[in-house]
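In structure tokens, the next block holds one chain alone, the form predicted on its own.
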Amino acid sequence: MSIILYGAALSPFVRKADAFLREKGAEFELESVNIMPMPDWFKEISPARRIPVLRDTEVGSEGPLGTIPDSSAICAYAERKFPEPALYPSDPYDHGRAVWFEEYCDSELAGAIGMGIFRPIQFSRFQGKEPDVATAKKTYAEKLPRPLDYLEGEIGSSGFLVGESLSIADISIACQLVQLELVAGPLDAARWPGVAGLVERLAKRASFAPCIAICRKIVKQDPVDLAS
């Protein structure tokens, strides 16, 4: 097996970078990298102290030779090196758009969830503290809505962000709600019913359903009311 996968499941940049692998059909081994603290060979292939990195060892089996940091870079990579199933669009104006809303849920979106919410919460928990809830309602009430009405508003009568099918896009923001879900439960259907309902059908995917299994195993507490 010539690919692997450096990370942790519970990251929502990991499960970017399973997902899109596992679309693809291709074969990778995912392993487990406790980054708290990182030890000093993966400092050594993640120059920006973050996971995920691939490896390619038909590139490079040692050091930073063969080695792709970042979800998207490798996501990318996985593009050419696995062409089939395509999960960038063709078409250059939507290809455009769905790097854009990877790039968005990758920021705006995982920003306000991960930092305002997930955190706040399960790491808490993970350090033996009670949740900060009153951190994560504040986030939910102030600084969810915005980048959710707007990818609301971007979602086609297709189901998917761009074009017919799935692609990058779709992925992105699945893998950030995901998140929410995991420590605050399912997205309000009424309010987002097209996120939502995207979300749902794309967690039951067999490509997503192995890392977030994992996930449900590590986050083992009740979802907490984000919404009253």
Ligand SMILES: N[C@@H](CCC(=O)N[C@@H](CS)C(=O)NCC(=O)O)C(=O)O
Second form
Amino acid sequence: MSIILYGAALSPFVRKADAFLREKGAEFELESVNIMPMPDWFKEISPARRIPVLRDTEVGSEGPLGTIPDSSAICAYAERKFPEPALYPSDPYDHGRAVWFEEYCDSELAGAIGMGIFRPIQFSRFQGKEPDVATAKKTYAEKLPRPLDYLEGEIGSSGFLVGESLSIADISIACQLVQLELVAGPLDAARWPGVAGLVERLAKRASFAPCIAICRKIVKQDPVDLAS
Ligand SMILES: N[C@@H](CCC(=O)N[C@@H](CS)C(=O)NCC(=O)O)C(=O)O
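Switching from the form predicted on its own: structure of the form predicted together with the named molecule?
Now the full complex is given, and it begins with the chain already shown.
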């Protein structure tokens, strides 16, 4: 197999690259890397010390040659390597918007969900501690509504963020919200119907389902109710 994706299913950024490659119908292998602590061989190919990193063995099979770090760079690479189906719109404005949503979800949404909710709940559990529900509830109440309200208003009548078909924008939002769902249950569909519907549809796709199934086996505990 020429493509290897290094990472761990529980990372929303690995999930993004994984789902993107699956939507492309690309053959690849997800090779698990434990980053706590990060092995030396992986540090050599991950200058930012983060997962995911992709290796294309047709380009190089050892060391940094043939590797691409960062989910956004990986998706941009995969779009060129496997052009069909296109997951970045060809229209210049739509393309710009899709890249913007990718960036927004990877930064604003990921920051609130990852640092403010997932870590306080799940990392505490991994360490054998009680989940820090107070921090997660505060984030849910104070930091999550603004990005979700914004994204809710951007979802078109097609049910997608940009244009009439699935794009990197939809994959990016779903990857982060699956992270929320793993520890806090489904998003409030009465408050954010467009976002909740989009995530529900994507989570059922063959591109997302395998990774989510692995994550559910890792996160065994019942979701924490953050809304009350
Ligand atoms: N911008 C990066 C972010 C990747 C990232 O933050 N990955 C996390 C896991 S979810 C990581 O590797 N963290 C390592 C650490 O915090 O030590 C991307 O899109 O790939």
